[in-house]
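What follows is one chain in structure tokens, specifically the form predicted alone.
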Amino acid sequence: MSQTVLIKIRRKDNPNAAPYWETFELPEKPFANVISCLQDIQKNPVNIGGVRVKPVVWDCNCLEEVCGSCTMVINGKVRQACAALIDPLEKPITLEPMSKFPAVRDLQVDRARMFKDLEQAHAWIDIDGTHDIGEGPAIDQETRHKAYELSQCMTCGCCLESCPQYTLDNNFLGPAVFSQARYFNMHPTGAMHKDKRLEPLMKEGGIANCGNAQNCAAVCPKHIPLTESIAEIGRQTTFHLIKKLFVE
């Protein structure tokens, strides 16, 4: 007798719209992810009631945790959907669109606000023109290290989705973009903006707004030591203000 698996969505048919949930059975298969059953979903979107509705909407693209942009809440945890496996989630199984962003329809999100945040901490190193004049600075191993582990975040919004820190209508910039100030500013030529990045992380918003609950360590898929950058850029910032304390 072959054996089925409920699937309960938040659904959102517009942003402006109210949720309402939706629940869709479908025959249980070995080593299926959450992302293999929305497919089959939008394949033959019929819910448990027989009724044939809209296609459920959602983001995805790598289906290997690389991108990020499969985020959702499962079972009330924040996480990635890829690696989200049927088989050892309770049943029945809860998907939910992230609460900390703009819903655009069903389980997809606006993150456009993660990726201005980073544009204001300047996350990035400024191509200068050295890249043809021979090697760069050496970087030493403990240091590459480090920067591996800050270098694989995915921008895919889980420690936000966790902090309670950051809601959808506050300014606060989130450990995400703390860590990545971080990994930019341990960079030798990175360095050289290393003030430009701070300044902002001083600001309403910064990293004075932390609370260090820690949650966004705990639900990163990547096990990025957010804990760690945050403790890091509090230092950084705190030198810093003392050197403009005493240079204006």
The other form holds:
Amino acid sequence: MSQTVLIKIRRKDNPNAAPYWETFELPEKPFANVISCLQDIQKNPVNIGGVRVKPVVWDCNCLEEVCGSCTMVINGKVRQACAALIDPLEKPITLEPMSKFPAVRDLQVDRARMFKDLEQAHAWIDIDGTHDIGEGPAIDQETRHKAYELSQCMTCGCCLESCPQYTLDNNFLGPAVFSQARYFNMHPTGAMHKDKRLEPLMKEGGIANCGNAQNCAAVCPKHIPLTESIAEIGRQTTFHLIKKLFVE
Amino acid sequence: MIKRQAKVVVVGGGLAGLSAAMKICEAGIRVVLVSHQPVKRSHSVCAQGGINAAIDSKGEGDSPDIHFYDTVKGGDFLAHQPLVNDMCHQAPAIIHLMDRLGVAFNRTAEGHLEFRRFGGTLYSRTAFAGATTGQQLLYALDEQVRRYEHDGLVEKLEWHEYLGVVLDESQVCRGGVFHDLRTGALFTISADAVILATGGPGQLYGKSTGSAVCTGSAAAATYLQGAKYGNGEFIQIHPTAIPGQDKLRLMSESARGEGGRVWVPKDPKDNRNPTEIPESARYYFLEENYPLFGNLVPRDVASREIYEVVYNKGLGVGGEAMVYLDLTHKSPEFLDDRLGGILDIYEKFTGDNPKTTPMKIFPAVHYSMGGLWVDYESDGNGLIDHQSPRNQMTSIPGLYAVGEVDYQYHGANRLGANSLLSCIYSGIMMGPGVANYTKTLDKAPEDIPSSVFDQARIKWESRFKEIKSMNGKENPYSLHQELGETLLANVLIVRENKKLEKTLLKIDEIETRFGDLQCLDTSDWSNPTPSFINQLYNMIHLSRIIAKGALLRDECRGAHYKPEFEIVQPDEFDPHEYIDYLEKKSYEEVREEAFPPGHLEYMKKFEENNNHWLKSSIAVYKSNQPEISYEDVDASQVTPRPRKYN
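Pass me the form predicted in complex with the partner chain as well; I've looked at the form predicted alone already.
In what comes next, the whole complex appears, and the chain from above leads the way.
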């Protein structure tokens, strides 16, 4: 074994336990990524002090950056562990759980709030039923292209981890939800229920709470134009407000 | 009488589970949706290239009948034909539904759905959303299920694992046993029916294109409780994947559908940069050997060809087990629009830009055609009776299986872009039948004696206590790796009986060593180790089904290739000769001269082999071993015949 890699992991046994750092020394392997290193720890859970410890716990699934599960903070940057190849990373490597979501254990956090917030924002198309009523609406290529950019959001939480407005204990919806509202409002059928999506975004925790730090778009692993979505939702909510004033 | 509201548990939140949940909610039935992870992170997100439907938007003359023919032929005629036929005829309606749900499918200039070509067909039949079609379809279904969750019809239990089924005294499924992966709590849920949509078993092989949760554990646990498991030996090896320590990442067939060419340098010592190797020094082996289908031969054929070129001819790139998949002749704009997602993955994981440098790829374990045996009811006209409670029901009454975990639809080899279709089709198709099943039940879940559920829970509590007390020498994760390496070495593209016999002995050894495991972590909170040990136990049993099924099947069919038993097709053979032969045979003695030399002998051998082996293999758990028997296949519509792609 010629080369080894040092990995420093911020661990926590349960949500109420104190966090602690633990370092592991692992053999360097070709094509290794953070996940394969964590798997190596499972096969030999011994820390750098030679002490046998409990294997590190983390979440992962697809391992090809399309499910969003293995998001964590690697060398200070929030990203997916599967796409973090070991070779280009600065050593020793540090792994930490995301800080904006309730801690579960070690690198695991609970992102349930993100899914609940999608429900608040009416993030779906209202269809009449699943029976066969023929083709969907025709959509021009440009609109489709824009929609596809937005539809790749994996609900991974990178944007929220980097957002100064989003905290563990507030109710800010955050860029991922704003962008999803824009996505559904862009669809010909989705647009019919535009208001249902805009109303919740105009309440406390909505679009007005965005501080325009623009960190979100910079960290998005899918390069979703989140700041553009925020601007667009800002525009849509303003129009909605004006429309409401006139109607009332 | 007050009508009671039925309750169905759906285990798994991929395309099959979500489409079943959506359809069942639509019938007003409550659904409890159980998943290891938030359903939006299910393995379906990994599907890339597209979903098939013979909409024929390009005027090529495609039709659901041709789709049906391509699919049963691609599967080497091992699939029940009424199901495949029904699926292919429902496919256009399914694509239109997904389109209505908002999936960002690629479009034509007129704004209609765009289609591209995929393997095993000559038609542009594959609708797609960039190269992340699975992810896009899954999100649309996830959104619809969220809508029902919002309306109170769906209760989601994410971070929960299915351990087994609850059977009453008549062996009818009355619910399931579940494990809370956070608190470690074990509990039962009573239900009118349980649907397993738990996906494939890629993790058996250690490294595959499968996700971390694709252990096949739920299917195996159910087999251990008496459910039949069908066609286990048919494991699809995808021809094009990229290497990794943790998994082998898929490089979609759509790369070839959009014009990607597979080649190796003619001279294995040619170490030039691939872009500097002239056309004359390249061996485009798929195009040369299969002029008609070219790079788009079905996956079993492509994987075998790559194996042949790399191992038997020694032509792998740089002497390694790799071939080139080349897209560099296409414009970057075209590639971004049609294949962006997968090309990004390639670049991220290898550091090379596939728009300027040919990709290096190799086959990887990808899909299980086999799975839990499930039933169906034909409508008598070659299609399926959608109201039948028998559709997708396992051999345990009240327990259903759907998606990759079932054994239907793909026979001995699945065609690309048919898995997304079969998952959504079967999930939707089974809905009315499940609703009808709940109406036939004489007892509501509440009327089942609580002792039935207590016993099931107590059994699992003692099982987990036992696992946590394991204090031997073996590491469960290392033992899993060894199991995977054994299967990779012996139950892959080319299979030999001697090696398969050794594999079964090795599995026995691994099972013995399982008894000497150490439970590395015995804590109660969010501890994956005991759960993994239980999964490993199930994986050992599932790998035995696959290896034993492969050992017993002495023939070549689809993904199951045993050179010892290969019936070599004459070069100039035309599959229609076989249809002629069968017809002639029905009214006269067929003479040698009626066909080109050697063809009759070949056809007789082929017929004899089909008489013996054109059957589903069915594994049943008996005295710690799979007992394998064979069931007839419904091939009533298209006559099984030799496959040919050149």
